[in-house]
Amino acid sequence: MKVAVFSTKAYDRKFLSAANSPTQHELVFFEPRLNRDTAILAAGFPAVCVFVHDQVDAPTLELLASRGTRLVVLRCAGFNNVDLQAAADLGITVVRVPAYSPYGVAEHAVGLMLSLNRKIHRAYNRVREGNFSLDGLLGFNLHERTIGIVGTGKIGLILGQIMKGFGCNLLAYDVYRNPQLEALGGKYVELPELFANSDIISLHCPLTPETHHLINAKAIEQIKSGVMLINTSRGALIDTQAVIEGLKSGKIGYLGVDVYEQESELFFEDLSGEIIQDDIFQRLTTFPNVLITGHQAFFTAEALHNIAETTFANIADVEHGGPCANEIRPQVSA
């Protein structure tokens, strides 16, 4: 099958080409993101392969369909950037990679926690400048602290397993309880109770209309003062302006994020020689108790291998006319 692959970097080409070797699909790599302007590049391609910041909205899908595309292959788990109803109406199949880096993302979340708590990023810079003072670097033991995990799928469960190893108490919230987390001693509670009793809150839920701005001004009023907030899921789970106010007041003591609500204009690109125009993001970078990484939690060799392998397995399922376990369809309202 001829596949137009958008939003590609050198590492994408490396892992996708290796995984494609046995199947020999015709891959054409495009560095630009897919959107209404770049959809013309996919003319004549039965399939397009896209990533988290590609714009797969109704107008883009209409352009793709009019030029022969019948398959959208997401090489990521999230699909909030895809208009599933429009795809279904146009006869376009949408498939994804549901779980490719659960350990990588959970481990990155823990890395953010440790770095923020023990000020490792600040200590690194001090030592390089010959400053060995410990003033301002005081941390706390994770042992016996309470970790609130919002979303207890594969990533949330793995985070719970890791934090249990540190001797932490586990609180959890999810619309579906995970018996494996309960077996670890995790206690499911409603969000207000989780917010009020957690020393660290880590977000691992998908972005849906219900979870949009899950952390907002009202939620921040409910949290324990000085809480550490970690987000390695989707940027729009957090109302960034409200979080800035929480940081200024001291209600939020630490913030570690690998995602950002407006990240599509920033992440995955080298902007070191440019003036960043996003004033809210720039304000975040001024806080000494904020640590930001650029959507790299998933970025392990194992993850890229899994993404590539699953991507071509999905294509094979659709190409051969069989059912694909990773197909996603619009939800039917009751």
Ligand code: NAD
Given for the second form:
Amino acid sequence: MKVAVFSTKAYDRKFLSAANSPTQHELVFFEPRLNRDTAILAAGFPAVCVFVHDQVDAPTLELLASRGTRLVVLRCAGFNNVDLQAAADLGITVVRVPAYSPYGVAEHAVGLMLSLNRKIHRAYNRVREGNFSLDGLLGFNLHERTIGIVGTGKIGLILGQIMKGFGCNLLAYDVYRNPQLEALGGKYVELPELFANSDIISLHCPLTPETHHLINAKAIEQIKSGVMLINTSRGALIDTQAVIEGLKSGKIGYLGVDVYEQESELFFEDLSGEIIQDDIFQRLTTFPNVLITGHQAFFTAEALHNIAETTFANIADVEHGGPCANEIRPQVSA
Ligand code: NAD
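Right, the form predicted alone is done, so what does the form predicted in complex with this ligand look like?
Up next: the whole complex, starting with the chain shown before.
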């Protein structure tokens, strides 16, 4: 099948080309993101392959459909950037990669926790400048601390397993209970209880209308003073302005994020020579107790391999007219 692959970087080309060698689909790699302005590039392609920052909204889908596209292949799990209803109305099938790196994302969340707690990001710079002072680097033991996990699906469960290994107590919140998390000793509670009793809160639920700005001014009032907040899920789970106020007052003691609400303007690009116009993001970077990574939690060799393999398995399923287990339809929540 002829596939227009949007938002491609060198690493995408490498892993997708390797996985495509047995199937020999005709892949055409485009660096730009898919949106209403670039949809024309996909004219005559029955399939487009997209990632997290491509804008697969109704106008884009209409442009794609009018030029022959019948399949949208997501190289990611989250699909909050796709108008599923519009796709269904236009007869476009949408498939995704539901799991490619749950260990990678959970491990990255732990990396943020350890770095923030023991100030490894600050120590790295100090030592390079010959400053071996320990002032300001005081941390705390994770052992016997309470971690609140919001969203206990694939990634949240693995995080629970890792944190159990550190000797943490596990609190959890989800719309469905995961018996594997309970088997670890995790206790499901309502969000206010999780907020009030957790030393570390880590977000692993999808972005939906219900979870948008889950961490807002009201939630910050409820959290334990000095909490560590970790978000490797989706930026808009957090009201960044409210979190900045929480950091300024000291209510939030540490913030580690791999995602940011307006990240599509910034992440995955080298902007080191540019003037960044996003004042909220720039304010976040000024706090010593904030650690930001640019949506790299998934970024392991295993993940890129799994993404590529699942992408072509999905295309094969659809091409052969069979059901595709990874198809997403409008009624499924992201
Ligand atoms: P998953 O579907 O296995 O688990 C998500 C869990 O969230 C489910 O248990 C679900 O019941 C729960 N949930 C749904 N609505 C909820 C709500 N309103 N409140 C609380 N819990 C709710 O997904 P996963 O593979 O664990 O991934 C979790 C999220 O991580 C994804 O949605 C995606 O946004 C994000 N992610 C980020 C990266 C990255 O590189 N930073 C990579 C992969 C996934």
